[in-house]
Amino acid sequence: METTTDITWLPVCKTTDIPADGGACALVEGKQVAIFNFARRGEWYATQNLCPHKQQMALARGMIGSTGEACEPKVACPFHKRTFSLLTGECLNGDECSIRTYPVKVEGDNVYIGWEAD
């Protein structure tokens, strides 16, 4: 575990635990975190797993893709089709709800998320 500034980098899984261009859920400090391997972009993201629309733990099972001219990475809830930015957590459907995002780094075959205590 490495601490930088106010962020603690916690190991959460191996790269092989997350499917290419998909996601999986990890339990981190008692909270469900959705981790995404956006392989076709060579990028990793992490968000809360809870969809704020219907309060279901489902985002790790959502589809990832890109939107807009800037090709912003997004995840769509598999149940409600609400889409959220993987960068900011903002709901891209115009709803006022949002999700928490976490910084991610990969070192070797280990995936870490940056954790700040609530």
Second form
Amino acid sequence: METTTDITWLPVCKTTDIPADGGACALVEGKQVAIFNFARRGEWYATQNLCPHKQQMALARGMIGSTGEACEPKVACPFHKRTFSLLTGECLNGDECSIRTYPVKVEGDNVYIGWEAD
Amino acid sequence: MVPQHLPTVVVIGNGMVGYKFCEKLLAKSTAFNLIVFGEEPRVAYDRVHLSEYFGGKTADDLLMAPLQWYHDNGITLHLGDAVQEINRDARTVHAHSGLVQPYDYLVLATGSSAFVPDIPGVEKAGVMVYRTIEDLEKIKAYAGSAHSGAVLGGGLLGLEAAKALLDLGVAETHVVEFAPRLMPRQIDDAGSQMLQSKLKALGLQIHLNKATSSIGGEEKIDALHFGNGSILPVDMLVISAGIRPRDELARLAGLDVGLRGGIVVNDEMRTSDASIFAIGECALHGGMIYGLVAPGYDMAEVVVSQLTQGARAFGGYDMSSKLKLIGVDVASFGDPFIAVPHSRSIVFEDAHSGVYKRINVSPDGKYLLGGVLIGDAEAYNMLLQTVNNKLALPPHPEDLMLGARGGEAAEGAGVMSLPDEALVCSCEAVTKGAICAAVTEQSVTTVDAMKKCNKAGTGCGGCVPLVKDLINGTLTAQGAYIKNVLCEHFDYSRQELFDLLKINNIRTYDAALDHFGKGDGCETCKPALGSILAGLWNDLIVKQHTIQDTNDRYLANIQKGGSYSVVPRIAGGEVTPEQLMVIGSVAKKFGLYTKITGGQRIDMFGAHVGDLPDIWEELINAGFESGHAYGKSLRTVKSCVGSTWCRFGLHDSVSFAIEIENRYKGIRSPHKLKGGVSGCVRECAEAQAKDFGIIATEKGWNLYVCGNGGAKPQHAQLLATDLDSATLIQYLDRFLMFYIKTADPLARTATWLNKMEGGMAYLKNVVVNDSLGIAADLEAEMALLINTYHCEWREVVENPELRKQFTHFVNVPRAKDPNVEFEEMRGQKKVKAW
Ligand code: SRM
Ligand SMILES: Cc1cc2nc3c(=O)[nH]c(=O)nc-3n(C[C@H](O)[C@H](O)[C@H](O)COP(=O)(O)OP(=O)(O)OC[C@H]3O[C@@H](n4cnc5c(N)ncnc54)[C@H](O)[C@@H]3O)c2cc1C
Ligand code: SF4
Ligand code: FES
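Given the form predicted on its own above, I would also like to look at the protein as it appears in the form predicted together with its partner chain.
And the full complex, kicking off with our chain again.
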């Protein structure tokens, strides 16, 4: 994964900063990024923190879970429970626009976000 | 083209049951070549609601499915082409058009025709029957010029026809019945008399004990002549003297038929020829012709099962019925006539308002066997359920029928009786009709799928329980089996999970998911399990905070823009000047907007998430605690000033409200709980609008339960009267714990009660009479919750690890969310427009 050319891996926080099976928001290059520690699956995800539904900076405070046969990981916005795929960012109910996802990796107890140069 | 090797099923008759058979077969298998012959010129329509044709429905409105449906599903349909002969040796049917159609299986769904007794003159113009759309067209045309009309037959259909004549403007309408009473097959003497007086009030003239000997008139009817010599002049006559199964084809083909008509079938709905089935009103099963549509549908299901290697059999059917459309409630269920020594009857009669009710109870008083309802049939569904499911009766079974008069009937049906245009989700403007259509037409069966389909429930979410009820109600109406499961991850209801977690001593969400669930959970089951775990063990919410809704996770209510509001507990609404000053100074220091709430306390809005622990700390130091405004838990117990100050007050309502609020504070429940205590009947605390309401009486307190404000207000109902404080608290413990254990997620007490089988009478029995024998358990479980109370704010304030969670940016702990912006209004702040 790390070989993708224009991605810079930015260290953002410690693994212990993000609650198990929950999320927290980090400030990355002036942008709000929601980071999720999907401990039940041993996976990490990152998305924009802004919910496109009513423009609320809230996704990091949402509940995560999965849906469907394929157990697609998702996050539910705490405001009105719109849900978004953590894999693709696609809105899983209604026609809200999708959200941006970021590559994320863990090394030791550090969490890195993959940042694309603009 | 249909491949040759598919077996051919020919259906004779495209009525309600014939149609339903096609629908059910298609749902099960497409490995048949399906061919339908219908004698009527149009595709199957809803005969049950035929009378609505007079009420403005068109023939198209009544169709079971449009013509296109048959094409889309590959069914070959021959309309207006009656089958005239069955050749069982050659396995062919011969239609009127000359068509010869081979079959592998034959399904006779020929229904019945109106029975026309052999009275001289029945052939005269103006004598009609009531069975098809064409019949109704004739009646309509004739009624235009008729001044008077009669219906021959005072049964279910006859009365429906009579009402139709009235509605068509026939000034003088008579019902002529041979038997000494109306609806002789469904209701008893006393019930008939009550019905008769109600029908008279509607303008119908009833003639009982009348044998019609001939129909007078030249070509056209002008009178009915009776056996006793009397004459009733009329311009038209509708005959509704029963039905005659259409077994002529079967008879001709040498199949066994009954003495009084009907094609004999066994439990598999097979006729005496194993490859020929008969279903619906033409079939004679166990000596019975079932003149109702539901048993016909069940028969269709049996044949589908037989054709697809299933083993389903027909086991008879309940003939309970509720008469519609005549402007008077009439229902009979179970065995309406059974009497001593096989049963004892309880009768209620109110001649003034025209209500007659009879229920027949087994001699040991345990079970309901049947009954009759005239004038008020609201309890019909519930009573029918009680009979059909052999539910045990409460000690005073009369509550079942009398209680229902007080509006305590089950509400499951209530939801479905909403008009189609009722707005269910006001956020997204989705009507009941649209929700039900999504279920029937797009196979939407879950709330999640509904959200995707038409966005219902995606707004404020307040309508989600109603959406769920409508989905379930619609599915039930379609005959689907409903299990009230939590979500895709747990195949159990909330109540089932409550018991499972208790028995297995499960204390975390993850363990529950591992044992009883699948997948990784979601925003529906996480908070629901959180509520169950809290109801069982009352462990710290913050310990498993990521399964909580954001409000519970941050112990404050999230608001527009992402700031939070803070509500300290002010039990009973009583607050000292010193406490008021503390609230004032805290609000000022952290820049919070303050407002008196509708719950007699003070809300401080606009707190940054990172400031919450500091705000709480100052409040706690001044003696405040969390007000749980964020939780599905006890909110407030509203009080009026009571006997300490008020000149009318009977008891000290403020002290009692404070005691009760402190008793139940912090306890999690399926939805929020609110209480009220008023010092006298003037009811200034609005206790009857609360989940539990207490009103002082001369002798003690009256306890009301299951009231609701909000979107669908409902008054609380009286649970017990003149209680002393200790007994009241005992009942309240039981009531609240019973609710916590058995309600669906996010069901307020009113909704819970409305769905409860047996309603208020049942609840009273459980709480007051301990009919389930669980009162002591409920009290002990409640005691555990009360004894494990802790102020959640204090837990956070005193725990540095937990405190750390309260920050907007994990990597910049002291920074505030720059997107949270305020502007000024009336000397305070407000959130900047979204
Ligand atoms: C603050 C307050 C309005 C006010 O300024 O007066 C209020 C504010 C909110 N109410 Fe309320 N309700 C407030 C009294 C009421 C009352 C009146 C009462 O309690 O006497 C009612 C009707 C009575 C009842 O509940 O039966 C009421 C019926 C609702 C409902 C509808 C509940 C229902 O069963 O239909 C909701 C929606 C829900 O809970 O799902 C709701 C939800 C809300 C929420 C939580 C909406 C939300 O999710 O943000 C609001 C939170 C504001 C906040 O941040 O604190 N609020 N709400 C009142 C707080 C009372 C308190 O001290 O705790
Ligand atoms: C006014 C009215 C109100 C009613 N109200 C209720 C009610 O409230 N509740 C209830 O449960 N039931 C009610 N019923 C009864 C209900 O409509 C019937 O039980 C139901 O229609 C029976 O369905 P079926 O398919 O067996 O018969 P039908 O609906 O009669 O269908 C049989 C069809 O077969 C056709 N057919 C017959 N012979 C041939 C042939 N040789 N070739 C081709 N086609 C043939 C007939 O023309 C007819 O179209 C009511 C009936 C009426 C008339
Ligand atoms: S009624 Fe209650 S929920 Fe609605 S806007 Fe007012 S405070 Fe909010
Ligand atoms: S703001 Fe996220 S769902 Fe409405």
